[in-house]
Structure formats: C-alpha cells, structure tokens
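What follows is a single chain, given as structure tokens, in the form predicted alone.
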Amino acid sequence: MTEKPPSSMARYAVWYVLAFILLLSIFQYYSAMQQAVEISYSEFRHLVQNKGVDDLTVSTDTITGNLLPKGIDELAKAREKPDLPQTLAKQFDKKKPIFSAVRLEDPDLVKLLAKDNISYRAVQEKTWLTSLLSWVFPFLLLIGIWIYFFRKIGAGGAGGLMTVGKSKAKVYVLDETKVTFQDVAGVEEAEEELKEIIEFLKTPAKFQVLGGSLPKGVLLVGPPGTGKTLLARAVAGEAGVPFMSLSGSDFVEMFVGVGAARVRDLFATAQEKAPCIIFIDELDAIGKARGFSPMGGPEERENTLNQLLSEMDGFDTRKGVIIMAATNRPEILDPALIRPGRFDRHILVDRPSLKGREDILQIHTRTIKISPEANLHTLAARTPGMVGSDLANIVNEAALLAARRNKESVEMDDFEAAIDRVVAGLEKRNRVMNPKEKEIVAYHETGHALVAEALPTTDRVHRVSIIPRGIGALGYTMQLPTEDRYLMTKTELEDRMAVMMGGRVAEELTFNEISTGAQNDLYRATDIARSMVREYGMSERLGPITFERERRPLFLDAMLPPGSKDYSEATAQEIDQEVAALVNRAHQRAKDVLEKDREVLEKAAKILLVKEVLEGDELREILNSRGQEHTA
C-alpha cells in the first residue's frame, strides 16, 4: 500500500471543508426562508390598508416585513383561523412575526405606503449563492491561514508535519562541492588515507576484483575547527560524486521515533544516489554510548542509534555508498558504533604543523591583497597550536584592519595586531587605570619577561604590553615557541612554573605588596603542579604513581567532574603537600631571578610605563647593556 503524498491529502481535506460549507449555507438559507408567514399579495394589500404591517423591504421579487398585532388579527379573521395569533407567537418566541409575499406589479403601491406612513425599503435580491459568497471567502480565509501554519508546524518544509520523518541531510553535487585536496592544507597524513576512499569511488571495480572491500565508515577524529567538514567535501570534490551533509543535531525531534524514521530515509536516499558520500558531522549528538534511561525506559536518541547501527550493518559498500563522520569527542562514542564493520577507519585530524600553518595561510590569502613585506613563515610561528579556523579568522581581522586603516594592501603590522586581538583579546585603550595600578602592572609583566628569559627551557618573550585587552587582562607578557612541541620534561613544566611566579615575585619585590592581578598565574601554576604530581608521576616523594581516574576530552579544554578517588586521605594530604612544595619552589626560583636582576627589573618597568608596549629585542637589549656596564 502507497502512502499519499501530502499535498494530495491537504488538497482532499480542503474539498471536504468547502463542501460542508456549501451544504451548510443552503440549508440555512432554506430555514431562514420557512420562518416567514407566507401570504398572499391580496393579503398583503389588505393588511396594509388596515395598518397590519410595518418595516417593509420590498425586492424584485419579493416583500417582506413585521406583523402588527392588528394585523395578525386582521390576517386570522381573514383566514378563518381564530387561533393564529397563539400559533405565531409560539413559533417566534413572542417576538414580531415577519411575512413575506410575492411582489405583484403594483404602480399604487408606494402611494399607499407612504399615504398610511408605513416604512419601507428597497433592496435587491439576494439569492442563496450570493447569500454563500458572502461568507464563504472568510471561511476560505481562515482555511488558507491553517493550512499555512499546518505546513509549518513540522520541520519547515513544504510537507509540515507529513515530512518530519524525512531526512534533513544537504544533497551538494560536483558543480555545488567546488571543493578539493587543493583547498584543503595542513593534514597530509589524513589526505594520504582517504585517497584510497576516492580511488575507491571512482574505480571501485579495482577492489572488488580481490574480493576486497572498502571499510563502510570513515570516522575524522581531532579538535574544533581542524577542517574535518572541510576535508570530507573534499573527498567528494575529488571523487565527483553527491555529497550528502548533516549534523548529528538533526536527527533528533520532539516526537518519537522521528530520529529513527530519518535515519531511514537517509540511507534509502543514499542507495538511489549512490555513489556518493554520507557525511555525518558532531557524531556524538546521537552516537553517545548507551546507558540506562533515568525514565526507565529506551531514550529517543538510543532509538536513533540503534537504527543507525542496524543500517549501517545492512547496507552494501559494493554500490559505492561511503559513510563519514566527524567528531572531537571520540571517548563517549558507543563502542559497537566504532567497531570494525561499522566506523572501522578513524582517521586523526589534529592540529596543524609549522608548515602546515603556512600552507594553511597561503590558502587563506589567495584572495587578500598582501604586501610584499607579509612574511607568512613568521606569522606560522607566531601562531602555535591554532588550527585552520583560527588562522581564517587572523587573515579575515587583518584585513578588515587594513581596510578600517585605509591601506591599499596588508601588512605585517595588520597581522600583528590581528594575532594580539585573537590571542589577547580586544585592546581597550580608553579604560584608564590610575597611575599606581599601572605601575603595579608594569612590574608585574616585567617580572614575567625577565624570568623567562633567565631560564634556559622556557620560550623567548616576543612582546610585553600593559594595554587592557579582553575582558580582565590588564596587560600581558607574550613567548613564541622555536619549534612545535608535543612532549614537556620535568625541568621545562617547573621553568613554566616560575615564569608565572615572577610577576607576583616582582609585586612582592618593589612594593612590599601582592595585589589579584597575579589570581591567573596562580591558577595555572597550581594547575600544573597537580598534574605533575596527580597524572604524570613527577613527585620524588610519592614516586611514578597516577592518581586520575576520570576521563577527560581528548580534544577539548573543558574538564569533566572529578570521580571519586580511590586513594586514601594520608596520601591525599601528600599529594596536597607535595603540590604546595612545586608551587613555593618555582615561588623561590623566579624570586632569586629577579633579585639578581632588580636593576634591569626596574629599568625595563619603567621604560615599559612610558612606552606600554616593549618588544622582545627591546627587552634583550637591556638584558646585554647589564652586562657591558658591569663590564666598563
């Protein structure tokens, strides 16, 4: 049995309505028609000689009006009828009883009226269809306006609430895609794997000839805005096949079983297409791993996953039909949905090299008018840790920079002051800090700089600033790496250490005082030397032991809620201890750095009060001229 589309029963119930509007009017105007006392013209002359009628309206074809009381009478002894007047005053409710006669040709007529002083009026007649048409359009009005609702009640589509099963997914093809390997930079391990998933599409019939075949799904693992999207359009740019896109999100409904229902048409619509490509991005919104429903019962998500497996189990790779998804929450994914035979291929997308950087902000740039002088290399190594949607953003704010500052091309400054505000946040030149709170920052900063450049692990300072940026930082102190790191030692995590120390340090030096601004340092310094201690086995007193046991995103800075601990309160109060030695050990080293160097200290703060910003190789010059004055 055929399901009805839609618009074929929306177009039904619209015929059913205006229907029983038609047969709804004619029978009214039938039983408006038998209220009226018919009588004779003859009757009606005589009734109005006797002043019997009044409130007269007088038609083409017919005249209707009041019965006086007189002429009720008047009309019952004509008729012979004595009980008249008790059978009209029952059948209106004792109201006035109307009449109604056909019209003669009658010249008199009007003299007559007028002679007695019988009101009249003149209408034209009203038959039952224009007595329709007069209320019918408001009917079809209000028809027109739930219909429209009707349709938008359900996902938005033109079906409304008959389409909410239908899969939401964007269908590109190769002329719509207008994406490539070209367009993509920066992951060259992950477009070596998926050429095989385009070598695939294009001849699959090389694979099927060893039997082989291909893993249904592809799973891109890695952090925000690595260009996973990006790089599956690319797959089906490079293939030439339809790209089908949706989010995880848009499975999920109000209604139950809608999820499922999707999921259905989804993989039908794939099969009719195919070749092509199902992309599925933020996997986790219904690939979650089941667990036990507080309501007691299966969740709509579950539903929606485990249809998702049942499909993903039932349909043939050999008809060219590749399922990829992408995610930055591998670790709550279901198990059996990553197993082999289902998401079987996980490909990692992690965050670009230093040439990967430069290949990224090439792409980027094609389309912006840089000047000649714009080294992209150094802005590459300025950038650590930024992925491909972090770099579009510096190129597009640069540009905008450019423009606001009325330059016919970028330049370095632009990028410069674009990786400031992504990084430190937007300057606020106009919030004023009294002069004692801004020596305080510039010490402050100071102190940062000086003891990182004193230790040898540490990255070199690039700028020191005391302009407000951001939200609550009053001034910042910033390192470049040399070189992309991706293990840290014992010695560099306590270097980190003391450079955050050293501007509380410096505080405590030059004013006998600690003031909040150090709050963050803190933070961080404590941050680390519990994971020193608690994760990475660090402490000489506790030995190579972990102590964390929950799971935390692999590529997400948010924490999880800690678990509960499965170690004892005396090694707790070790751990607290030896937490508080790393922290007033690093405390001790950036304070004897800054001891030493408590001329250069003082100097460079004050130099830094005039100038509110101070470059790296300005602060490395005043480093060196410590030293030939010691000299001389």
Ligand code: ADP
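Residue numbers count along the first chain shown, from 1. Rigid core here is just the name for the largest C-alpha set that superposes within 1.5 Å across the two forms. Every value quoted in this text rests on a predicted model; they were computed, and no experiment measured them. What changes on going to the form predicted in complex with ligand ADP:
Once both forms are overlaid on the rigid core, the distance between the two CA positions of Leu283 between the two forms is under 2 angstroms. Ala274: CA moves less than 2 Å between the two forms after rigid-core fitting. Residue displacement note: Glu492 has its CA displaced by at least 2 Å between the two forms (rigid core superposed).
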Given for the second form:
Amino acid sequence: MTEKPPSSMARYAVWYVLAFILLLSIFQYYSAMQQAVEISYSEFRHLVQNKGVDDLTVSTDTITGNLLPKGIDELAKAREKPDLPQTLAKQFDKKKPIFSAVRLEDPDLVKLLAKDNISYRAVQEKTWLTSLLSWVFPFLLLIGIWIYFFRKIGAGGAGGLMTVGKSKAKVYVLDETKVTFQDVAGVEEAEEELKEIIEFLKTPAKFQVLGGSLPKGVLLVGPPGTGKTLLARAVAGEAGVPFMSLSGSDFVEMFVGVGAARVRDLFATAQEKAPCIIFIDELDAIGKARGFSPMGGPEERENTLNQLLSEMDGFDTRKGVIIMAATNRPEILDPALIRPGRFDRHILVDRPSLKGREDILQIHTRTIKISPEANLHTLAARTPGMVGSDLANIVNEAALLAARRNKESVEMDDFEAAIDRVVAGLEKRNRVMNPKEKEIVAYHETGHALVAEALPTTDRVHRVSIIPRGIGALGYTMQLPTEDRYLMTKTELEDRMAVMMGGRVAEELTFNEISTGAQNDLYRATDIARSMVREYGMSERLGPITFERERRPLFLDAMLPPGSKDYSEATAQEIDQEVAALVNRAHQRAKDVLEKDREVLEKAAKILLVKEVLEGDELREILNSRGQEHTA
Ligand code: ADP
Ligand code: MG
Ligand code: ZN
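For the form predicted in complex with ligand ADP instead of the form predicted alone, what are the coordinates?
Below is the whole assembly, all chains and molecules, this chain first.
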C-alpha cells in the first residue's frame, strides 16, 4: 500500500516557506529603508560641500552614509524644518543618523569627495533578488531536515516510507484473547446486551439463514476505567474470534491520507479474518468536533472519519464482522457516527454498584493471597463511586503494601491503607462523596422517586441511584417514558415540576436544611414554569397570550439591547409572579406527597444508602407494603 503523503507534505512546506521568505525580505527591505533619511541628490551635493556627511557607501544607484550634526543643521535650514535635529535624535536614539540618496550620473562626484576629504567606498548593488537568494538556501536546508524528520515518524522506524499507509492493527489470534465474562463484573446489564453479539459471532451462518440484519456497530459508553476495553475483549474471548483492536488516536496521523488508508486496510483484513471483532478504542479521537491545526490536521481527521463511515456502510455484516467502539465522551461524537447502520447500538457501561464492586474485588483478588479475615463486602462498602480500574488498583496497592510489611497474606489493614491512598488521589478529582453527602443524596433522590410514583401523569421510576455519575450529578432517578411525547398537557408539566421539587423537599423534611444539590432541579423547574407562562399561555391570570418572540438566530439576539421586551414592565412583573406561583405550587404538591409518606421516604432512603441502587420495582414494593392504597 503506497500513498503519497511526503509529496503533499512537501507541497505544503514549500508554500509555507516561500510565503515566509517573501514576508521576511519585504520586512527587511522596508525596515532598512525606513531608518535612513531620504534626501535628494541636490541636497546630498549641498551637504558634501558643507562637510555634513561622512563614511559614504556608493553603489550603482544609491548613496548611503552618516549624517553629521552639521549636515543635519544644514538640512533643517534647507528644508525649513527647525525641529529636524530633535526628530532625528529621537528616531536614531544614540546611533549615528544615516541617509540615503538616489545616485545620479555625476562625473565630478569623486573629485568633490576627494577635495573635501570625505571617506567613501564603492559597492556592487545588492539586489532584492540576491538578498532573497541568501534566504532561500538556508530554508531549503530546513525543509530537507523537516521532511526527513516527519518521514521517520510516519514510517514508525523500520519499514520506511512504503509502509506508511499500512494498518498498525494488531490481530489477536484466537489463543491470545483469554479474557471472558468471568473476568468482568459489575456490568451485568451490558453483558446481557452483548450476549446476542456473541451468539452471532459464534454461528454467523445461523443468522444468515433468516436474513435479518444485525447491528454493525456497538458503542460502549461509560466513564473511564469501568471496563469497556475489557468487555470488548471478553466478547471476543467468549465468542472465540480474533480481536483486532486499534485506538482512535492511531488513526489521526500527520500525513494526509494515512488515516483513511489505515481504515481501509483494517476493514480489508477484517473481512479475511471473519468472523471477528474490530475494536476502536477512544472513538472520540476520530469522531470529535473539528479544530484547527497548522498542518492540515482537521482535514485529515475528516478524511479518516469519512473513510470509516463509508467502510461501515459498505461492508456486509453477514460475513460476521462486528465493529465495537468505546468512548467516555459520547456527546462530542459526530452525529453521523451514531446514525442507524453505524454505531447505532449503545451500551452503557456504568459505575458498579456495591454488589458489583464486591464482585470486581473478588475477581482481582483471585490471584492474590488474602487473609481469611479480609472482608470484601466491607471493602466494597468503603469504595462508593469507584470504578473497576480503581478497585484493581487498590488490590494491587494492598498486595504491594503487605509484601513491604513482610506479611504472609494481604490483610484488612493493607486494603484499608490502599483505599485511603487511592481515595486521596480520587478526592482531588472530586469523585468520592463523604458519608454525610451520601446520606443527603439518598434522601434527595428518594424524594424525586416517590413524587414521581405518586403523581398520575409522570413516567414510572425505572431506577434510583446514588452512585456518582460524572462531575456535577451526585445521583440520579431514572424514569422511563412509556411513549414518545410530542405534546404535553398543563397537568403533565405541573407534575413534572413537582417531581423536580421532590428532591429538595425530601432534604427539607429530613434534615430541616437544604443543600446546593438541588440547584439543577430548581433551574429546570423554573424553566418549565417560565415556558408555561411566557410561551404556552398556560397562566390563568395572564390568559392565553404568548410573550415569547419567535426564536431567532443567536447573533441577532445579541445585537438587541439587553432586556428589550415586547411587553411592559407591569406585565413583566406579573409574569415573574406567575412563574414564582407555579414553582411554589409544585413545591407544595411535592411536600404534600412526601409528608404523607414520611416512613416510606425514610425506609427507601435507608435502603438506597446501603445498596446504592434501587430498582423501580423494589421501590414500588416498599410503597405497597405499607398497607395503604397507592395506585396511580
Ligand atoms: P475502560 O476501557 O472503560 O477505560 P478498562 O477496560 O481499560 O476500562 O479497565 C482497566 C482495568 O480495570 C481492566 O483491565 C481491569 O483490570 C479493571 N476493570 C475495569 N472494569 C472492570 C470490571 N467491570 N470488572 C473487572 N475488572 C475491571
Ligand atoms: Mg479503555
Ligand atoms: Zn435532584
């Protein structure tokens, strides 16, 4: 596979360098010109006669030299500019002022200079072209070095230029991928979803008969260290197929066309090895929003991405090739990548729950001698918010510590010390909650969930969790919509607002205190209220009037004076009052629900605090078991 990156690279380089030289020489030319005081030939002769110049350089068409103080005075007199000496003194600072004059044919000049004893020397004209050439040579040398340097990088050392376009994909033969689901824990849901893929890879023929089309691309999404790479390898291991893995950043190369060539090559190889898995780690490196780079980088990434897209469209799943990819930043991916027929199946690889963490610790302590009194459950309880790689790290640290302390086996206090060490590192990154925070979050999330369950129009609670997700969100309550919605009624909007207020109300009731954790809820609730009043005309007091202009392009909005409105100050006040009333009503409704169900709130929050995750059905069980009717 040969490409022509060096020539295109050189083409870029030549243009850059030429432009640079041009600029430099123009700059040089002008800066030299500016410094000299331009005088006419007659002025020059006048100055020579008055001994006002010295140290002349005479070339074919210009004369330059030093202006003596006497000469400056003469010049000031002749030009009727009495302040010339001061301006020149300023311009030249402490240097000797110089002048330049255009030379005329003047046979007496030499005689004149000799007579007045003025020193002079003749030089050959240094043209613009010669000065340019004196720049070109060193730069050509530089280009040479530059090309040499990048060739070395591109070739990756050994094979030289010819292998630049060859894929670096490592093909893991069957024996090498020994990872199976036995080595992965805490991500049961993801495993479940991947089982279908494994079935398919094991017996592609079975699926061909029916003619159904399988997903081409599976995207594993989740925070770093949750085991996405591990899962992908486990899928290959379970299915017993080759695993070709590549990191997204491998595709992004300096040379134009190399990334695209790599993609082409990768897919060609995969077709030969089918059934197999292509795994692209860090997919965001290829698919992310484009930026600028001085060497054609964005264009290159676009090429690679386009190639990937067209390969994905072009190849036939029935041969048994599955493309998996992983990313922890799905939001920055190019929308084209996640369109149907590409990476359309998304699998969430989330942070493990308490049980999950215990299982992960179990896996990583398999090869380690741990003392019988060590309790993995306790350890799991001490590590909320941690991911698989953190736990693997803890086990490893603990083993090292125990060895340093000359112990027979790894004991509980080694683990504790290792946790402290890892936690200290994570705390810096804001990923671990203290117990008090955890408690507040547990009540807060339970509050949301109970209000959602109590109100008639809201979606059922799917899951409540206090495992931190990303920065900012400390816990979450997941509601599953039962249908796609295009229209929402006023009641639905009000119910939704009440659910949002539920978190804060639970905090108020339990702790008589409120935290900053509800900020986003309040923001969203207020947003809904504002839309109800201003856009949807849902306020009784103001009537069916919309106060919202049509949305216009942002830059136009920015050009309007701030705060310009279509309505009067008085109306604005009324709108504010109505928004506040709506929010307060939602707050009261949430309060009514939760006050009635205080014991359930207590009970569910306590369970959540321990288990960290509460499924919707479990929550409904608690609700129903209090022996009261609560059907929505
Ligand atoms: P990701 O790709 O999501 O960033 P990795 O798969 O690279 O995470 O995980 C790094 C290491 O952490 C793995 O090799 C494994 O040792 C450990 N690990 C992570 N998640 C798990 C898990 N769910 N079960 C067992 N080990 C895990
Ligand atoms: Mg990874
Ligand atoms: Zn909340």
